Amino acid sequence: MHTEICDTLGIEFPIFAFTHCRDVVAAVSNAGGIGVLGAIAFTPEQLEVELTWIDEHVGGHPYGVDIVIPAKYEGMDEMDPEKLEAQIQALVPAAHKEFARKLLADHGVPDLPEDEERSSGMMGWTAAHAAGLVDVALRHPNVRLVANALGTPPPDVVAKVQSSGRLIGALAGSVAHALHHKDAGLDFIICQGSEGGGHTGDVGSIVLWPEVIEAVAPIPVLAAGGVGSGRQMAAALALGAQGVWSGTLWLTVEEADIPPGQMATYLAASSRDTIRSRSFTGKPCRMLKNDWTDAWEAEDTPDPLPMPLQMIVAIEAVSRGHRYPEQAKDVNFNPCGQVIGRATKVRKARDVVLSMVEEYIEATDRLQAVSTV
């Protein structure tokens, strides 16, 4: 299971771990593959504490940063922080934030206390802050690559990374969005299919994935959405990808900074009970099925709005629901994939690494096996 892209990376496995986690960055990278920690809620300053914590724990191993830098969005045009909030902002109709309070109170979730530091909602969805992120990244000598988790990331982007000698890569949910990458030099493609947790398209991964590695070629694919063993990492290698993305199967490690409430919700969760909704992010993500989730469906209730101005209606819902697990279990945000079935308990995130390892090594002999009668 060894592949080029271990080699260019210096990793055993080609199994790359995105998480909000730093714990689970640092486990998985010392297990033999590569953590990839999500910077989307981090301020600059805050991602480099993250960072120097994960390079004293890696022992010099590599890991990686994923940002968000949506192709499209309300005020793109606008780099000055605190102008592009102010402008944003005032898009936002008062009767979405009044409806997203209500969903709050009608569950009883608290508010949160008056000296807590609130979120806008507008941090980590815009190029103006995720230029900040990439800065920091590119200070630690042990991340090695940069992902973009939304849409192609800008041509200063992909120099600036590639010009300090890590590898710069981005999400595709279909065929379209691999060859923009492509066009635009990245050094390797994540493709998700409609599977996967968090933003996705609507096209599944057994289908997903040859296609746009074919139409790629040979820039190095890994193929995300419903790996969650190593039999499935097994079909992805064995369709043309050169390593997995998981997202999911960390949730649940014991490493994962998930609280209880929320972590027993995901440990109950079936392949069945998640949803591709817009109600957070104002982009299709995939999510667990809930309250939250139904209301901004309903006919008589208002429309998700574009990203960035969904987020800022429903920030105060993530930070409360944060806060209040318990309380907020059934208008929480749960990102995650339908794989989310398979997690029903929680295990150390080196225990999954080399359980995946020996997963495939049992598929790839079983295959053998066939092959040979």
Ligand SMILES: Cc1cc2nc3c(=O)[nH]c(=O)nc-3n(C[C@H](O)[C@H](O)[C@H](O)COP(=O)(O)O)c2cc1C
Contents of the next structure:
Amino acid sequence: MHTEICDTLGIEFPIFAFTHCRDVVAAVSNAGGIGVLGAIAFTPEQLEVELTWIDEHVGGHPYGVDIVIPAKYEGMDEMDPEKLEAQIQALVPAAHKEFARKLLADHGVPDLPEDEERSSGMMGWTAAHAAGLVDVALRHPNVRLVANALGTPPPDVVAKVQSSGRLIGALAGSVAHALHHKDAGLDFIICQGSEGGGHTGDVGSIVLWPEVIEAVAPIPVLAAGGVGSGRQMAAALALGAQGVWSGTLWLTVEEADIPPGQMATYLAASSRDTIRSRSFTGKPCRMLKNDWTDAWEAEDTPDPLPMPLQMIVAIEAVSRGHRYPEQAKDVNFNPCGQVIGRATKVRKARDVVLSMVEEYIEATDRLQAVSTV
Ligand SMILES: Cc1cc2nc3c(=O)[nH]c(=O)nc-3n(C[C@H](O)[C@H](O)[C@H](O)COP(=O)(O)O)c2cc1C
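Show the other one: the form predicted in complex with the ligand, since we just had the form predicted on its own.
Every chain and every other molecule in the complex is listed next, the one we just looked at coming first.
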């Protein structure tokens, strides 16, 4: 199980845990895997606080930071961020915002308090914001990798991370994405099959992983999408992956900072309860199916807008869902992959890592026994 990328990063097991919770990052890194903090929702100042806390709790073990760095596009550098945001806001049809508000009202989800700060919906999804987060991440020596969620990071970010002695990688949902990352000189590629949580393509892991591994060799590939056990990890490594990158698995661990109602929803879900929907971000994203996703799928309702416009439409639902998780349970944003069906009880992150290792060994022993019969 100890692959080359384990030596490069100084980790024991090639188990990469994507999470928004610092406690999960620390627990996984302390157990011999590597926690990766999703930084999208943080300002640079907040990220500094989170990473300082992780440094204090990770005992010198490595961890990573995941950022959304959009590929640069014409005019982005010159454009004043406020002007850009005003232009984008103006493109959102009033009917979409009204439809979203009515859905929330029909489900009895209260408005945010008057004095509560409101997010615009653009979140941290601009190159300028991401650059600030990267600078913070690179000030923390235990941060050993930076990953990018959507697209190939721009050359200046790749150069900055690599010249600091760290690895930079990015998610890919198709061979074309992966080849683009390879051309940009990334150090590793996270290949995410369709069953994974969050933004996904439409090809399943068992087909996509080997396609991408062959296309980008010798760049290390981490297999993502549907990994919830050591048996699935053994399958990924048998197909040539250097490790596994998982997200759904860490939503239901004891250390996860998730409201009790949302946790109960995740624990009750089966592998058939997810859908790839554009209704929150504008790009196909796997999440639990609920009244919100159904409403945007219906024939007589507005179609979701492209990213980032749909995020502006949906931000109120996300914010009100965070504030009132119980009232919003049928319209909440619950990103997760199909492997959520395996999560039926809350476990410690450390136990999850160690049981994956045990199951992996059992699976490989079983194969060994079969091949020597
Ligand atoms: C709740 C949730 C939020 C996610 N947010 C991000 C993100 O901000 N950035 C990112 O690179 N990947 C994100 N992902 C995708 C994960 O990094 C990972 O690729 C995916 O969860 C792997 O598939 P699995 O869910 O089957 O384990 C998210 C996944 C989940 C479940």
